Structures are given as C-alpha cells and as structure tokens.
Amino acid sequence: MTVHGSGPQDAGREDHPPERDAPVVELRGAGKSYGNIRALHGVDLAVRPGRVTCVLGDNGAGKSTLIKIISGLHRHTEGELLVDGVPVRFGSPREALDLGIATVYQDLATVPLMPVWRNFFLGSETTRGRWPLRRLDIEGMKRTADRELRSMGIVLDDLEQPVGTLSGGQRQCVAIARAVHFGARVLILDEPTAALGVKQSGVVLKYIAAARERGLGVVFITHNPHHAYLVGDHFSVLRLGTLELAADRAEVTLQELTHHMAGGAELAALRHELAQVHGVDVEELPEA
C-alpha cells in the first residue's frame, strides 16, 4: 500500500486525531479507466462514522467499480482516495481490511456446508495450546460467534447448523456481524437485498441500522431507492460512471430519489417520442 505524506505528517496525525464527524474514507474526484474505457470519473464521496451512505445506480452505472476502488481490489487512475484524511493507494483488499474497510459481497464468501461458527471465523481461526499440541479453540470460537451475533440482535438456536440452511437475510447478517467483530470501521455492502424478498430484505435493513448505531460508516450499494431511503443518511446516484446526485436525507425526497434513479431526463425524452407514435396515449402514462 502506498501512503502519501508519511513521516512527519503521520506524527501530526497521531497528535491530532481526526474529528468525530470527519470522513473515515473519502473519494475526491476519483475515477477509473480500463484502457480507453472510462468506467468512473470525477466521483466525490465521504463515508462518515455512524452514517449510512447509499450509492444507487442502474446496471453499468459504475457501482461495482466504486466498490473495487474503496475495497482495494482495483487502484483508481484519477483523483484521490483518503483514509482518515491521508491519501492512499491500496495494492490489495488485505491492505484495505487492515485499515478497517470490510466488504460483504453478494456471494458472501461463505461455505454452505460448514457450520455457522466455522464460517464466522473462516480464515481467522483461533487456536489454543502450545506447539506441537496446538489445536482449534472450537468452544471459544462458538462462544465468541454467539456473543457477537447476539450483540447485533441475531439469535440462532444452533451454531452447528450449516450456514447454507439459513435464509438469505440471515446469511447476510452473519457476514455483517463477522466484519464488525474483526474490526471493520467501514462496511461496504454490495446489493445485500437484491435477491431477497420483502421480509428478508427488512431483516438486512434492520442490521444495517444496527451497524450504524455501533458507529460504523456503512456504504450501502443498491438499485432499490425504497430500501435506500429506509436507512440512508446520504444518497449518491451514479449514472454512466459519473455522479448525478449527491444529497443528504433532508435535501431529497423519496420521489426525487426515485426520479434520479430511474433516469428522469431519459424518461421525459421517451415520453416525448412515444407521443409521436400512433395509438399511444401519453396522457395515461405516469409523469417522468
């Protein structure tokens, strides 16, 4: 990981810790190009502790590219990425995770046939005893997993059950609790409600709010403005790789958010074109 401004500036950073409401992660004019293709351009985004930042956009809007930049999977090619006010260029997701930036993808990176507690500690198992008699601390991991899940309001009767037997919403919540336990300060959620029904989506939204109450900065990636508006504190709408809307909750209504998300300008143009087609009564169509 490349950190610009190391040395004396780092010492100043320790003497003067960031303000409470200062962004943990911030993008300034950030962009990403793949050869001649510009996937993202000029995006500003601030992720603050105890706030849910919703990033909305249709397919191809640039949401996935944004996730990859913040999570350390891809390096930005323009602008800046700052963590605690210091410009960084991640070389891998591990470097982002070391600074407290955790990403929960749609596939959740779980092993369906393994028990819940094993998935909770997957790749970070704890041991006890001395070499060569060192062994997995199974009971300790079970207790920790149960305690952390309960602290997020998730109560499971049997931690031995395969994680694949849980509902989609429950699996999302286990992944969220795992990230919180292992020190996440910023939690990026990639379309966590996309494949869920209404009830299970509500479960996930409940735990997003719980993560916010624990002081995490949450980046909620979604294409559903209704879900975003239920828990969001700030809304950023991407369109074709650029930022179309950036507004706090008090500055935008659900109707306005839906209008931007649906591409109001394009819908107005489509309505005008349909007016030229014989047999289509545009007066019966909803207003763009």
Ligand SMILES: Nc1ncnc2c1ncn2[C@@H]1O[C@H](COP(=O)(O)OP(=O)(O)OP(=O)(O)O)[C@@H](O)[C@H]1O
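For clarity, a rigid core is taken as the largest C-alpha set superposing within 1.5 Å between two forms. The shown structure was predicted, so the numbers you read here are calculated from the model rather than taken from an experiment. Residue numbers count along the first chain shown, from 1. Compared with the form predicted in complex with the ligand:
Residue displacement note: Glu191 has its CA displaced by under 2 Å between these two forms (rigid core superposed). Positional change of Ala211 between these two forms stays under 2 Å at the C-alpha, relative to the superposed core.
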Given for the second form:
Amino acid sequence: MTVHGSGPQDAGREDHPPERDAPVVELRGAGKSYGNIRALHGVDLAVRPGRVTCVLGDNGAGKSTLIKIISGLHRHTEGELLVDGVPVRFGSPREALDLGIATVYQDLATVPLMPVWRNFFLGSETTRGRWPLRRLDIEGMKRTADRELRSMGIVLDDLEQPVGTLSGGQRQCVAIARAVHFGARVLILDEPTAALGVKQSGVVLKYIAAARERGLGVVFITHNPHHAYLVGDHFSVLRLGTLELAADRAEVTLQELTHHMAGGAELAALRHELAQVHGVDVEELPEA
Amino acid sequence: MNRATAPAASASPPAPPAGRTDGRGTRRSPVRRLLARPEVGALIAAIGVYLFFFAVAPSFRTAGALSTVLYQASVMGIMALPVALLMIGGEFDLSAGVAVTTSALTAAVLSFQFTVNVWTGVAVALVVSLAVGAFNGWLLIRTGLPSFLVTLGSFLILQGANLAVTKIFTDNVASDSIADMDGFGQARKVFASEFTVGGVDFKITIVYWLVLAAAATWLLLRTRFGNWIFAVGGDQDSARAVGVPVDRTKVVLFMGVGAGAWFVGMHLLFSFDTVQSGEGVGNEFLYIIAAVIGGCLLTGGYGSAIGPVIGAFIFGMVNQGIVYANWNPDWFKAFLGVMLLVAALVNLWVRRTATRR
Ligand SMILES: Nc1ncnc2c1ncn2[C@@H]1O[C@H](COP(=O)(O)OP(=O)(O)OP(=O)(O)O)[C@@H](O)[C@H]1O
Ligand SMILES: [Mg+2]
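In place of the form predicted on its own, output the structure of the form predicted in complex with the ligand.
Let's see the whole complex now, leading with the same chain.
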C-alpha cells in the first residue's frame, strides 16, 4: 500500500482517535476505467462506523466496481480513496483486510475443491507452535468455522467436505460468515442475499444490523429496495457509473427509493415504448 | 473431525439452531470419504502392479530387485514431488527434465573450468536452478500466458543452452570428468552414497525421497503455504480476493521445482563424474505422469504428496519388472501410457464424487 501524504496525517491516526462520526473509508470523486470502458466516474461515498450504506443500481451500474476499489481488488484510476482520512492505494485485498475491511464478493467466493473450514480461514489461517513446527491450528479453526456457520443457521456434519458439495446459498453463507468473522471495521456485502432463501436472507439482514450495533461500517449492495430500506442509514443509487442519488434515510421514502432504483424517469419512457409496441394507450399500463 | 456429533459445548453462537443436523443424511460414508482421498486409486494400482510382477517374474521377488526398483523410483520421485506441488498449484513445468541436466552441467563445467572445489559448483548450480524456477514463475505472472507455453519456451532454451554451452567448453557432448577435483568424494557421499540393510545395498536417494515426501505432506496439509497451494490451483481469483499472495505462491512453487532439479542433478553428477548434455529430455512428462497417477488433478487444486510417491514407485516397478520378466523393454512406454489413462479416468471419477452434492 502506498500512503500518500504522510507526516501529520499519519501521526493523527495514532495519537488521538478521529472524531466519532468520521468516515472510516471515503471515496472522493473516485472513478475506474477498464481499458476504455469507464465503469465508474466521480463517485463520492463515505462509510461511517455504526452506519449502513446501501448501494443500489441497475445491472452494470458499477456497484461491484465501486466496492472492489474499497476492498483492494481493483485500483481506482481517478479521484481518491481515504482510510481514516489518509489517501491510500491498495496493492492487494490483503492490505484492505489488514485494515479490517472484509468483503463478500458477488462473483468470487470460495474454492470448490477445498474443505469448508480451509475455505473459511483461507488467507487468514491461524497457526500454533513455533517455527519449524509452526502448524495450522486445525481444531481451533474448525471450531470457529462451525460456530460461525451455526450462528447463520448452517449446520454441517462434516467441515472436511469440499465447499463444492454445498448448495449455492450455503456457499454464499460460508463467504458471509467468513467476512463477518474477519471484518473488524468495515464489512462489504455485494448482493449477499441474491442466492439466499427467506430465512438466510433474514439472518444476513440481522447480521448487518448486528455489525452496525458493534460499530462497524457496512456497505450493502442489493437489488432489493425493501431489504435496503430495512437496514440502511444512507442510500447511494448508481446509474451508468455515476451517482444518481445520495441521501440519508431521513431524506427518502421507500417509494422514492424504489422509484429511483427502477430507473425513475426512464420508466416513464419505457411505458411509452411498450405502449407503442403493443399499440395500447399509455394510460392503460400500470403506474410505476 | 465431526463437530456435529461431538457435544458442541464450546460453541455458543448467538442462537444455535436446536437440531444437530437437518437429518437428511448429509454425512458422507467413510468409504466414500476414503475413496475421495487423492492417493487411494494409485495405492490400489501399486498393489496390483506389485502382485502382477511378483507372480510373473521370480527375480522380481528378491530384495536386490526391490532396492533397484526403489532407486529408480526415488530419482524420479524426488522430482515428481515439487512437480506435483506445482500441479496442485495449477501450473506445469515442461522444463523440469532438462533443468536437471542444466544444474548438473553448471556444477560440472564451472568446477572444472575454474578448477575450484566442487562445492562451489554445487552452490552455483543451486543458485542457477532456483533462478530458472523464479524466471519461469515471474514470466508466467508478468505475461499471464499459460505455464504450458512459458515453460515450453524455457525447455527449449535450456535444452539448446545445455548442448551449446557444453560444446563451447569441452568440444564434446559430455562435460569433463570432475572425479579428481577437491571435494568430489565428499559430495559423492552426500548425494550418491549407498547404505546396507540386511546385506542389501540401498541408494541414499531413497532416504532423501521419503524424507522429502514427508516434508511435502506436512507443507501441504499443516502449513499456511500448503493451504495457499490448494487455493491458487483451485480458484486463483477467489484466493487473491481473500488475501492469498497468489503470485508469490506460484513463484515459490516454480523455485521448488528448481530446487528438485538441482538435487537430482547433483545426484546424477556425483553418481558418475560427467554429465551428458543431451540428457533429461522427456523426463518432464514422466514427473507429470507420476503426479497424475498419484491422483493430482491436472487442472490443479487437488492432490497429495504421497500420491506422486506411489506414482513414482509404480514407475519403478514397471520399469524394472519388465526387465526381470524378460520382456522387451519397449513395452514400458506402452504400459505407462495405459497406467496414465486409467489414472486420469480414476481422477475424473474421484473429482465428480468429491464434489457431488
Ligand atoms: N474486469 C472488467 N473488465 C472490463 N470491464 C468490466 C470489468 N468488470 C466490470 N466491467 C464493466 O464495468 C461496468 C460495471 O460493472 P459492475 O460489475 O461494477 O456492475 P454492477 O453494478 O455490479 O452490476 P450487477 O448488478 O450486474 O452486479 C460494466 O459495464 C461491466 O461490463
Ligand atoms: Mg455486481
């Protein structure tokens, strides 16, 4: 990680803790281009301790790109990423994890052929004993993994079974439980409930609420405005890589949120198009 | 092992569901679990091959024959170990065969040309071998090309350099003898001595082979690095996303192959006192075959260190058994091919079983 602007800011991080509501992670005018595809542009976002920031938007709006910048998987190509007020550039997800930022990715989750407990602790394995006899703390890791999975309502007979033998939702739960376990300060969830049943979705939402109670900053990406409105403190709606809406809970209603997510003005245009295709009167189509 | 049946007193989650399991018999049967172990298929095959030659070739039954078989297996098996780890890590090294010769030539030519103690040559050869491995890994990471291509390139480079450089220095296809140079006797003791058990001579490489296999097993199953090997071979993007240093893991694995090539190269050099510069071509496939017969998945992410030990042992048995049975040795390759295909099919079946829901 390259930390720009050393000196006074660095000292500030150690000497006196930043003011209570200061963002842990902040994006200022951040953007990301993949070659000549500009996936994200000029986005501001603040992740504050004890608050849930919901990121909403269409497919391809740039939500995953946004969180991959925060989690260290991609580097931003414009703007700034600040952790505790200090501009950083993550070289790898390891660096973000070391700062207590844990992520559940939409597309990257687990290694199918590896046992459940090895997946759970992958990259953050615990060891015991001293070198050269330092070895994985297998019993301890299995115990922890089992406990964390049980508390999500996933009861597995055999933690040695390859993750690939679990159902898609169970696998997702392993990834979520892992992030909850390792996310010390910031928890990022990219559409965590997409593959989950009602019960597990409820558990995930409870987790998000619990993480907020513990003072973590949470970034929650979802397509479900109801889920978002249940737990969110702040809502950012992305459209074609830019922020369309950024509002605190007090400033929007569920209806407005749904309207924005559904594309708002676009929907009206869509109604017109559909009307032309079907040759019906616009007024006959259901209201957005 | 099985937390569900153990009284989970230590586990005190916020709200653990009452039921221990959901009662759908998700537990895998012990037999299926055993069969899902990577080396089981190879073990069954090894016993079969042993019994077969035991039956058809009387001279195969002697302790002397066992010693020969084990020696054959060890020389190949020492290289098969790092090649297997690399394969579990999702990559190939086609330069592994000629890299052995490169290492031996480096030590031989350097010691002879500069008239230095052979240990100097041995040390430089180690550095060169590790550097070749690191170069392979670095090139793979920088270019993103498949390791098949990258190491095919280094295979050709090393093969050509082995021949050409040797010719420059010796005007010959073999290196000069280093038998009467300082340290030769000592190095021979370390790399190529023998010991006697019950009146039968065994080569020291057998001991190294088994010790290295034990170390590799420890590495794979009991260390963080071992966990990372499985992860980078299984799904490297997911591994990177949870903080596994993917690039470093791969480079180290390639350097491990370099270290193996060095060790075997030194053994070959000090068993005799010269090296043929054209040797080693084709051996890379034998290493890969030993790993595959031993249950390592060609596509990475699955395998063991015991598997390639058994694979190499099968190789040694077939190689020698055919001789003891007085058959035409040309059958060896055909036999090996059959073994490989059978192993590949068993692997396929194992993987399906292991990931079946
Ligand atoms: N690795 C990549 N290389 C090139 N383009 C990419 C890459 N990843 C994403 N993109 C592009 O960036 C844009 C935003 O993608 P992103 O994955 O951030 O969308 P998203 O909001 O997460 O969508 P979804 O709701 O479907 O998950 C898309 O147009 C996509 O094609
Ligand atoms: Mg996405």
